[in-house]
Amino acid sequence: MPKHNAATAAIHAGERQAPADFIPVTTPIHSSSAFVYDRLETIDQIAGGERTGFTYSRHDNPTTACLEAVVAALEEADLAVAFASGMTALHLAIMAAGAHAGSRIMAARDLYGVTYKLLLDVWGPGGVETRFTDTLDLAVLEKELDEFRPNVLLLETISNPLLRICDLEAIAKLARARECRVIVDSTFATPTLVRPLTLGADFVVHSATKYMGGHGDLVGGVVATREEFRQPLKYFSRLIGPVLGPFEAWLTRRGIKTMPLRMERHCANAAKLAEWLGSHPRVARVNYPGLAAHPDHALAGRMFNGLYGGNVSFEIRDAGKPDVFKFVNALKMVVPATSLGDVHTMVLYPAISSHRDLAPKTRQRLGIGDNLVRVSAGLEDFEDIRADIERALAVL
């Protein structure tokens, strides 16, 4: 099966692995902590890496292995490892990239707020220094890489919540020349839009809670990478044990089967929403890579697979926190939830959710004002999405 055929791989990769003398059409939920064999020698061989198999679900589980196989196929990776959340996946990717006491991490300024806290409050006390920089300006980035000499570079494919796009291929070349590992959080894009490993990244991280699961019924994460990082990634996963349970793995695998199809609708609705919001008198600014006026539109057109993402963020003109609350509370269909990528449209207020832990001055410096709202376009009829948001804006 061609790795690049995302729609086909999303449905078939990893499925129909025979556990005995029959083959289930869909991988079942293997809710078992351990697995037994007729002879102890078999367990010894599996533990020693002489043969494949399953012995203990903290190490490997058949249901989770199916999920990992499809993510690896979609990302054109040598392997993928599933975790209990997207943040856990990011943390383990940083570990597998070789970060340790005395290491330096360079990160994009425009990041998910909790990623900021992970770097500063978890890795910082462990002796890792983090510097945030402008990954949108290659000249600035090159200068900072030479000055700071980081071991790891961390960025997002589509940034949260301002939806900026980094030139992944150019950045990966700069980092590789300096022996710096590149970790890309590609949750907003999914492999439907772009596969960062093919552009030179070392690790790709996803919050499977979002578009991969796609239905708001699970929490999970996954890391995809190359063969050279198999040993540390698997080692730390088994040692620490932040594994994804088989039920959540099964739900995620089921969601991925329709992810390419869903992403087309998510992106189509987001594009229509961005265009409409751009002409609304109560909207001061719209952030969406699919708009010609977006500063990274040309880059997104070259880098992505003809789609521009399912999220739109916008600033409500002359609004403060009370106005945003009034707008969100007036919505009837759009769901006010601290997530994205579900079948239903969701609205999020970054100042009190995704970037709540950042100081107000830091948010303002990043361009995340108190009037900024993020919308994850769902799969509903677009006119219903538009009508609900229009009614809510009318109350202001």
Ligand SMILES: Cc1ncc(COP(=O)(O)O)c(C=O)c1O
Contents of the next structure:
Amino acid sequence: MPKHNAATAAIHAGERQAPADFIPVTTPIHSSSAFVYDRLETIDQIAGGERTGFTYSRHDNPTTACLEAVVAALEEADLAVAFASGMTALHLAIMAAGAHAGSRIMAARDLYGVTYKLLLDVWGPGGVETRFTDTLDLAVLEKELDEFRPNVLLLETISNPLLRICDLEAIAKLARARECRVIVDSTFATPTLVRPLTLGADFVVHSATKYMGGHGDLVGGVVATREEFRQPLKYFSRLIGPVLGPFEAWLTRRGIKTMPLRMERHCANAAKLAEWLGSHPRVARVNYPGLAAHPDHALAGRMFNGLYGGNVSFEIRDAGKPDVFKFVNALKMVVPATSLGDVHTMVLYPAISSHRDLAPKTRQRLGIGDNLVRVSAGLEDFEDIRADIERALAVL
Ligand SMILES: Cc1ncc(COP(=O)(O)O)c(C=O)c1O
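And the form predicted together with the named molecule, for comparison with the form predicted alone?
In what comes next, the whole complex appears, and the chain from above leads the way.
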């Protein structure tokens, strides 16, 4: 390399050093679009599938691969693929499950609002018909599966914001008998609580933005699945390129290191909050699977590992939209952010955020009233969370 040519040195000097004899204790951020080898034959072998390696970051990246490896291990999956957001992950899982023009998707009625829209406004015009059904009632579901004969069934482990629980094992059995692929959005549960692939699901999807990242500083998603879906999932990902950048992959990988520990505290704080809210005079109803009165409490006890999730939703007695705004605006520590699963406690008002795009009538039919708020319990001292919510309820 010509040493005194500044234009050339500015580009090449210091780059592509020979491998050192040390190994970083954590996987670094490999912020590189492409990867080179001593000999072109190696790239030829990687491109031809004869050996593994990295050539181009739309295909694979070492930092992202590290994240994918840990998610696959946690979900007991053969592989995982990281994406730029939870919604992209869902979209690619639906593609990899084989949905195409003429296919039918059956989806849980109690579903994240934007997933509803993805099915109706993206897959609908693409020639895929979606029918929403009650996945909580196995008899109804079986009848609907026989009638509608879907190719794909899409549901959430813990629904949002009503926190109902699906019997994943029984549902996967019904779907499998009808050659229907099952996609489970397990964002709210995380693999700390349950691993849906071990119960018969074909794909598990996470918004990594939530508990996996855990600190409110990234947007990402991930799909975990079995070997038989490697080809379509990787192929569509490479063609479309909705990949997670290495920096976000690194942050997510770092977040996951404390996820099991964080989940214990999220769930403990949520359980205390649900208990306390249940005795508050301004609260008409509390939804938390850990409460004995919750309709899916026994199922959650069987299916989860003793934890019941980090989210609680509740109805403020006799409250309309202005009252809920007043309550949220009075909070001093709890953050009114449209997310969940972060270290800080958050409150979300579904009617104006996660379920805003749904017609008010549909929201009402789903049981998401104008007086319903959702709290994602953070890791703060519980007494501080309780005191802030108590103070805000007192202004009503
Ligand atoms: C259950 C669930 N699935 C998927 C998503 C979408 O994730 P992202 O915002 O990372 O695209 C969300 C977002 O809130 C969610 O709550």
